[in-house]
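Taking the form predicted on its own, here's one chain by itself in structure tokens.
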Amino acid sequence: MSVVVVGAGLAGLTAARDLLARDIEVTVLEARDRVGGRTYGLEVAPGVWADAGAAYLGHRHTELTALLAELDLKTTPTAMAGDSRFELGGDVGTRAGRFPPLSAVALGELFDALTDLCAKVRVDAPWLTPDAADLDRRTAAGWAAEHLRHPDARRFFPLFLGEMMAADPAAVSVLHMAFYLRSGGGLRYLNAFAGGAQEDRIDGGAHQVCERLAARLDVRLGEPVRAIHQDGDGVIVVSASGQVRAGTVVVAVPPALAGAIDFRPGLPTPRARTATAPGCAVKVHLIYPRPLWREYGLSGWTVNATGPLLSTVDDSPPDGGAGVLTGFVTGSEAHRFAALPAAERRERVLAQAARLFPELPAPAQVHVTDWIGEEYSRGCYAALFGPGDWGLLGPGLIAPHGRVHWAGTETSTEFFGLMEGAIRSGHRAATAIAETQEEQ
């Protein structure tokens, strides 16, 4: 038996590795000129890499942690010592810790309401949640307008959803919001550095995981897949340079990309709809000679209602050999920012950096990674399920289409949208194929 894997991100390469370990011949076809999918390393100084894509992990990410041990990769804590800065509709303010200078009561009510909402979701099958149709019909923005009375809660909600999901509240259903937050471990876990989902980074960059996996596999780059045709003998995968015949195929690309493939026979349900939005994320890296903000007692963490950078975090290497501030542009702000000319994007970033950190010199470098415009990702962190998506797309999310199996973080109901979810989906797809082979 042979298998073609479409996509050389974490999900596809995990599936390929598992299949190869079972003595199944595997070929991986990747559209880009690199492996990694939505992990992407950016060398910002000699030997210093920043994560321009997926970056963080926590102790509950057990499959990723096991894979790092196997590949001899280490982690480093996300640095958070020092004061934080906030620009939330007024002057820039400095305070200890990460809690913003907003009403604690209002934010407590926001998180209580979200926690109650998440508790109702059936995480293994969101479309079977009680009142799923109603939750799937309404947007997160509509939910906020109905449930959040205090101005501080309304101001903070889109910033929080952008940080957690790279989502515009108007683009996602209430059901998807609640599912995503619960799937990732709950609000407190997802939002936490120490003890949470953002506790650590992979030393040297997350891109190394896919590079080391790919080194053991037959991976063909620059091969966007155009069509997958099934017949009585197997599958024919049509890529940019020709055809590959195999017994089975694993499609491990984001839903919008999977939906653009010509399947014959056609899919019983679509992989994405017009309501399915790309993850709204642009990452910006500000590079300094060292983490200069630490010399002023600052953590590098900021939260800002005035963009373009809605938050920043210190992602400097452990030895402090360079200062790396990662800025996140998310939600509707990401669409506005991505549409600007490169020179204007840089100008706005530098102006905001000067406001947030007036004691620092201008960064030596500014790097912008636009995931919304990335042809072979269609957004990051993950696709956003809009109104009606879970009801229509959910039941067919992982169901094989004949000899076609599915992987990718959007096919995982555990840690959806995270590296951990991608890896778990790859394991699942490989296991399903192996079990099918054993039955034949």
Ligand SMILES: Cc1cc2nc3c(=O)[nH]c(=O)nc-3n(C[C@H](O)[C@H](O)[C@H](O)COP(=O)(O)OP(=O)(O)OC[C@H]3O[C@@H](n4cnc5c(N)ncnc54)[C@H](O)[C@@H]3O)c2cc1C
Contents of the next structure:
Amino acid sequence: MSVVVVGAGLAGLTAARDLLARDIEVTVLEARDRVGGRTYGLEVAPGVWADAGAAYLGHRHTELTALLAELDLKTTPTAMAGDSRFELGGDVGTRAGRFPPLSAVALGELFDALTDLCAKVRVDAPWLTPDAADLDRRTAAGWAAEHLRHPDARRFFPLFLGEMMAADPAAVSVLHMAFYLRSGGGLRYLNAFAGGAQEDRIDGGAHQVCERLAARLDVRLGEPVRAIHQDGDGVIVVSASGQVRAGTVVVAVPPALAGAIDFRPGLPTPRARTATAPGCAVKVHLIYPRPLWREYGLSGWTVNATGPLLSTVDDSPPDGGAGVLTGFVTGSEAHRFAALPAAERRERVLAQAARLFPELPAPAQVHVTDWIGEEYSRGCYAALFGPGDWGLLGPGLIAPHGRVHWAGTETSTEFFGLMEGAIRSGHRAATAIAETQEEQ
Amino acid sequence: MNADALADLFRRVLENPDVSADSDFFVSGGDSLLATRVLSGIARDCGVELGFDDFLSAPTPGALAEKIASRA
Ligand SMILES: Cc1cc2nc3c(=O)[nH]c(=O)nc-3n(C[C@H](O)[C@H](O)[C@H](O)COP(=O)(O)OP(=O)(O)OC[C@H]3O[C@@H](n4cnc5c(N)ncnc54)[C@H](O)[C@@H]3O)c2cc1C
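Please give the corresponding structure for the form predicted in complex with the ligand, as opposed to the form predicted on its own shown earlier.
The complete assembly is shown below, putting the previous chain first.
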């Protein structure tokens, strides 16, 4: 029996690829007029693409790496040589390396406390962690107020969580924070460029992965799925242009969007709750004729308590044909920034760029990609599990609902929230479907 | 804190048993994030608060022990 996949992001397209490889007929229904979901390319100069969505990967992202090889895509290392700039209250300062001008002991206490938390969590089933109920009830903001005494640790914590998981500490449970950090390979791996999760980018843009996968598949764009009804013979999937019948369905969309689909019979456990917050990330690209900051011995890396850009990274193409500086606006700052009129956003970004890099001319272009407002993403990098979510949503997150299987980065306990998690979830769903079909 | 105790601390933070008194933290797999955890460990153990740059200039248990002795 044929399979319908809902959502043409990395998870859905990976599942579809695997099914097709096993000679199972598969159709992908995608709401948007493009594939890729939370990967999206912006052409900022002729032939130069910037990642408006996901960008970075590391060597532990083995399934993504395998897919890149299959699709003949190359990676390029994220450049990080030179001095950094920091604006952490007071004037902008320059320092060698990435270490911020804050008390190292205070930051060490923060990382000690987070390491202890991560060691506790049961990453394959967070709701079964000892003390799960308590860790699930409290927010990361409450945890910080209780555990962080030094003002430098309190100042750095929201910046760190914003960078790691695009979360406002008030929006996530302690359990989710610990789970997320552990799932992604631990604090050190998630935080690192060289040897860590930001080691490389995909040459030419991450969006190419989905584009190349889709080229071999039957993908129908502009087909938001509204309802999924199961009966004795199979499933009816209702989308914009009509209905499709299938034997099995893979729902590979973010949890809040999956929860908005009309399922019959209804789901035994919800996909998302009101406590489940959208990740809050806005990406800003500053485009220069070439990576001009390098000419001043600067890496382009900045960390700033005064927004809107809380950090910046040099994402220029390897040939240096354009200077691409990516700014991250995350957490509560992202909500404030996203609410501003476009002209004011631009003005604030330009004013900040002039403060951080007084030696550089103003960027030739400023691109703002607001993921919070995206109807078919509902936040990025990923859904944020708020207080109580893991206890209520966790046990039903992965188990199929009859003929409906789940995929999407939020259904992967390995590398949750990342491209790698999305791909692993797609493999998992396809394997489960192929196994049931073989049994029949 | 002496070089032996510091080597122990390095091993714990690096999760790497191959550390001796003259092992360079940053060559043995350490980075700035893990370095802060060594510095908080030192502060907890003997009350000496070193900065990140102090560690960069004394990245082995032996050199770090001397630096701590000169501060204590
Ligand atoms: C700004 C930003 C930065 C990021 N940085 C990184 C990074 O550096 N490294 C990394 O690994 N990850 C990063 N991520 C996360 C990464 O993008 C995601 O984990 C991954 O792309 C999720 O893939 P997915 O297939 O699970 O979901 P999605 O990509 O969200 O795919 C879901 C698809 O379903 C479609 N859809 C939704 N509702 C319906 C419906 N009702 N009917 C039909 N179709 C529907 C959507 O349009 C979408 O195409 C980042 C994300 C963002 C936004």
